[in-house]
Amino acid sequence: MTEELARVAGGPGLGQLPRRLAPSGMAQAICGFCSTGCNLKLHLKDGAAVNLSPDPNYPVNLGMACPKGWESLACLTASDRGTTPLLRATDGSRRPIAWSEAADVFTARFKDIQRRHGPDSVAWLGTGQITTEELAFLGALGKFGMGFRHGDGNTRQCMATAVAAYKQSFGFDAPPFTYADFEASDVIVLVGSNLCIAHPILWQRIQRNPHRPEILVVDPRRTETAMAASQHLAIRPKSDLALLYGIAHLLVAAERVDREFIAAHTVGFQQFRDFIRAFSPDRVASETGLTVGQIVRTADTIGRGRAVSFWWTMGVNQGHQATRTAQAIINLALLTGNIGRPGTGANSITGQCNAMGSRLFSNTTNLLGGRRFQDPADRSHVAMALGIPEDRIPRDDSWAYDQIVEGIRRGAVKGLWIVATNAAHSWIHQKDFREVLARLEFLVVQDMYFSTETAALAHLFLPAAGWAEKEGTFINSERRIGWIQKAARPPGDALSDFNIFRLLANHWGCGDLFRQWNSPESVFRLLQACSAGQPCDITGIRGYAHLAESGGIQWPFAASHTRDHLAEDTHPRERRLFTDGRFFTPDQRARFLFEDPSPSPEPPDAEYPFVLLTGRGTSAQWHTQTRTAKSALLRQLYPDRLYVEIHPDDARRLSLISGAPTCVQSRRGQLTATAFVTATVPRGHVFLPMHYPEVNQLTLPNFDPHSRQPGYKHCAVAIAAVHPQP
């Protein structure tokens, strides 16, 4: 290791364990897969993590772990880990280079592009998979140091809808719940969420509910969660909006609304009441495919509920009217006063392990601390908190992910830096995206593995440390900030993303701007200062040790909270928002927001007669399988080949046999999958699990206008048997 690399790595030096490593041979870390935020105890031997167990005292998982959590360490020892930077030669081969050369190439190529094409000709695509401190460093380095005005994260693919919905309805991106609400509800409504598979620990929290709750599941498929529900509303795909408005219509008509709460804490109810009069049970039944009796029973169950909680995930977020659908769920909570009390809330469950950290502190969708780039006071506050010149901060928002892609297509963006995301697999309409990437003059990919579909296209590959090989924080779905302790050595010369950013800042010539950014915890202190006075104020947290001692801490936790709780000698482990009915809008009232449903952008027709649904396949898979596929155990828990679910009646009509190869085709591409004949998928629909690399060859690039989130869940396809060649 070079002297420069050792200096940039800082602290005890690359590969050594940090001073916080427990002398007992035990470390702790928040799981690096989903947003549940389970705490895992890492067992160490000879300075290496050799095993793990879930923490029974952590208020999130209470001693539980899903298959991915149990196998978290497997992804660290894969044979395709990046161990040294790789530079692509003119003949297409990749050669290993030193970090100093990699940083020089990174700097020279991006600066040359900016010089020839302007400062906006370079951009980055980030992630929700690295620590909050690293997300902030990437966003600050890109925008304040290197002049990359445009940068977005892969959280645009999963959580942008929830962000937009909460900001418009509540005045801030503020999921109001705590996981204890799963155990306090007497009615639980899950919309577009296969919780058993996507968030199995949260499903276990429901199983702990002592109230024998009614569980209502809104989903076109008869998923594992739907099978366990009290009521399954198998609606037509993307008819959620009509259903939710129809339920509101029935609740208002039956006077099952909280008029006192509505009058004191909301705006727009009268207009909403007038709007939903058109959504009669007959109309809603016609549009959703449900019976009038099902719709009436659902409204009656919600209306009779003492504590009703509404939950949604990607089935809502990934759609052409996603934001308004999320707000229709929010409207039901407001309408019935089911918010701010135990067991209630309009609750978005996040996707990635640190999507919430990305939402608040990545410097992409907003300025650090949930602030606004357009607000002079916010720019001034952040500049002062970070000790940087205010003119370094852009005055407007970045392009969103899809706009950056379109910028590459039309030649406005010539250089792209992709960090900790496998975009060539995960982005919608995959073939088109790869063709767009080929237009770049310079593509840098920073990742754990040199073998991903995206890394294989890079001109420069930068090897990064993974989960548990570095220190920092994640923020989970319930706003809980949890600490990750370093417990394993990254392989070879791989560096944490944090230290890669430090190295690149020094080579770029802006290192002095980040002289305070010398450790993850020092950056956490800076982020606390950025959050001061915001709804997400975390100025009361006394550092990483405080997080460890408290079982994580939910935001907000302002300095005033600390004084109060120190006086009482307590640290509440479960806290929800809006207990006082005051929201983050200027008048402190929540908004009823609504819009007429519009048809799906690509309905089935004679040529493509089926609707394609996509989603999670099993609890043993994660996103693009970039990490879960490294575990031999997890690979045994799901099919190794892509499969397509189809209803028995459709299979019979098309002469499809279960287990036989089948062609699925959209207007954008085609693939071969093994047919799986099952009545869990409705007639006229097929289902493909999102984890396999072929699936996004088919998906339709349509975007919600408010969140700019892609609509992965619906497009038109044809399906046919694959006949062997004679």
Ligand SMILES: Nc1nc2c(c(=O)[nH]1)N[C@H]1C(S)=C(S)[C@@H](COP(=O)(O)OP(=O)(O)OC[C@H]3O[C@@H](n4cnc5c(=O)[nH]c(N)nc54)[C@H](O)[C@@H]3O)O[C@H]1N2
Contents of the next structure:
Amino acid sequence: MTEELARVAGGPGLGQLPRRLAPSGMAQAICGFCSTGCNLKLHLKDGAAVNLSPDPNYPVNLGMACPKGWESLACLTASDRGTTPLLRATDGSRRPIAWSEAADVFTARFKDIQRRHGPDSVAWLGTGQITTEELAFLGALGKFGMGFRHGDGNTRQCMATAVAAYKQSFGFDAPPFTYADFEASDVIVLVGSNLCIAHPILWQRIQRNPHRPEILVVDPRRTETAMAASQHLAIRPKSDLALLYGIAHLLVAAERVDREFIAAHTVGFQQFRDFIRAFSPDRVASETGLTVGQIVRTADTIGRGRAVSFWWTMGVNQGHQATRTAQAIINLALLTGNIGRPGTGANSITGQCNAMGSRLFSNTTNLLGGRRFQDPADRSHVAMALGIPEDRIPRDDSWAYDQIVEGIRRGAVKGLWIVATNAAHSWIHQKDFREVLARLEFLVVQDMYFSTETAALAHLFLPAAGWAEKEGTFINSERRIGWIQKAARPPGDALSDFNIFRLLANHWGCGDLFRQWNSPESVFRLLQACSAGQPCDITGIRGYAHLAESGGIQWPFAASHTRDHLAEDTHPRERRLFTDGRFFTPDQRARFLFEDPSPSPEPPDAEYPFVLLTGRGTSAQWHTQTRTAKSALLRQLYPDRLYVEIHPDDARRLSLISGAPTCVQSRRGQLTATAFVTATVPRGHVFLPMHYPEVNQLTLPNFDPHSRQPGYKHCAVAIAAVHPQP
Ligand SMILES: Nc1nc2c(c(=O)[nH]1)N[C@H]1C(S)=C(S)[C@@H](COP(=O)(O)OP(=O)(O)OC[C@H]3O[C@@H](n4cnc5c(=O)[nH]c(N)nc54)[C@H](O)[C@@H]3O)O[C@H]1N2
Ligand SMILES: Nc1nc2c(c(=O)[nH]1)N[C@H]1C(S)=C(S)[C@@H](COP(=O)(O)OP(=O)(O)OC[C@H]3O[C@@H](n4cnc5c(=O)[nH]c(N)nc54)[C@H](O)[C@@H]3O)O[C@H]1N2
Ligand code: SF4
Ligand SMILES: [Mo]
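Pass me the form predicted together with this ligand as well; I've looked at the form predicted on its own already.
All chains and molecules follow, beginning with the one already shown.
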């Protein structure tokens, strides 16, 4: 370990163990996989974690964890962990180099590109899977330090739609719920959400609901969640808008609306009421493939519900009219006054462990703290809070992910820095994306593993510490900020992303701007200052110890709030937004927003007669599997090869039997998968789990116009049996 590295890391010993250990020899960490945000207690021996168990007292998971959580430590140990930076030579080989050389190469190559093509010719793609402090560091370093203008993250693939929908409807990206709402509803509506697989502990929270709730699942597939529901609405993919408008139509017709709430707290009801007149049950039945009876029953259940909560995930967010679909859900909550009370809400469930941190603090399309780059008052607030010159702050948003990709294609972007996302596997229309990446003059990838599909393409690879090998905070789906302690040593010379950013800032020559950014907790304080006065104000949190003592803290938690409540314990551990019916728009009213449904961009036809759906496969697999594939236990819980789910009638017609190799082809590529014949997919549809690298060879690049989120969940494919070569 060089002296410089030791200095960057803020003292001797980057491999130093937890600064603050619980007396019992336990450390704690919020799980590093999904956005549920379970708390895991790390059992330490000789100062390092040897085992873990879910914390029974944490208000999120109440002692529960899913297989990924239990196996978190096992995912850290692997022979393909990056232990040293790797530089690619002209012959394609990669050689290990020291950190100082890596930082020099990073600086020299990117500065050279900027000198020749302008500051915006280098961009970054980040993530929702590093700590909030790290996300903020990346965003501030990229924009204020290195002069890049364009940076986005994998949260674009995931949550951009919810962000756009909430901002337009509520005036701020503000998921209103708390998990206790799962237990307080008498009607729970899940739209495009496979909770049993994707958020198993949230499904457990529903199981604890004492009101015997009606559970309605809207999903083209008969998922594990749909099987457990009381009503499954197996709609045609992307017909959600018609269904949701049809339900609104029936509610209005039956006078099952909350007139008082609508009058006092919303704008646009008259126009919405006129608009939905066209969505008669007959029309909706023909567009969704449901029966009139099913639609009427659904509207009736919602209309009679005392506390109705609406939840949505990727079946909504990933589509060509995604933002309007999310808003059609929001409209139902507004219409029926199901918001701001226990058991209610228009609730987007988040994906990655820190997607919520990324949404507010990654400095990509929002300025730090959910502020606006375009707003001079916001720029000056952030400049003051960070002690940086105001002219360092750009006056416009970044390009979105797909716009950065197009920028590379056009030659406007020549250098790219990818941090904690495996884009070469997960981005839509993979072949095209890889061709675009090949145009870059310089690609840097910063990951835990040197073997990912994306790291394999990098000119420079930077080895990062992973979850629990570093300290910081995550924000979960219900806006709860939780603390992660360092409880394991990163392998070899791997550094936390935080320390990589410090090192690069110094080499770049902008270390002075980041003088105060010397530990995660000091960055947390800077972010608190950025949040002051915002809907997500967290100025009342007294540091990491406070988070640890309180079971995490939900935003907002303003300093004024703490002063008003003298005794700390008067803070309920579960808080929801909009209890007073006041939204974050200038007139404090929520908006009804809607538009006519339009056909999906690639409907099936004679040549490609099937609709391809993609999504999560099992609760033991995480995304591109760089982490979960490392656990022998998890590997036993899912098929090791790509499989395609197909309806028995279609399989019969195509002479496919379960287990047979099957060719799945779209206009963009083809792959071979093992047939899994099952009636859980509707006729004419097939499903591929996203966890296998081939899947995005087929997907169609199409983007919601408001959120620019890719529509991963719909394209046309052809299916055929693969016959053994003679
Ligand atoms: N085990 C596991 N858990 C995870 C993850 C993981 O990789 N593995 N990833 C995390 C992340 S980042 C995310 S974003 C979440 C995703 O969580 P979910 O969104 O729940 O998961 P998906 O399987 O992507 O999509 C949900 C459902 O949408 C349905 N769907 C497809 N098209 C439509 C449509 O047009 N309308 C409707 N109504 N439904 C449709 C699919 O059939 C699918 O069952 O999961 C998180 N949790
Ligand atoms: N077809 C299809 N494609 C999809 C989806 C779909 O439903 N269908 N879903 C989309 C969604 S919702 C999402 S969120 C994306 C997810 O797509 P990705 O973000 O590409 O998936 P991950 O496998 O989670 O990639 C995270 C990477 O970060 C690395 N990593 C983990 N922790 C750290 C850390 O602390 N530091 C650093 N530097 N690296 C770290 C991991 O090794 C891994 O390589 O996929 C999208 N792609
Ligand atoms: S439900 Fe999500 S947060 Fe909880 S243990 Fe599983 S992956 Fe981790
Ligand atoms: Mo996601």
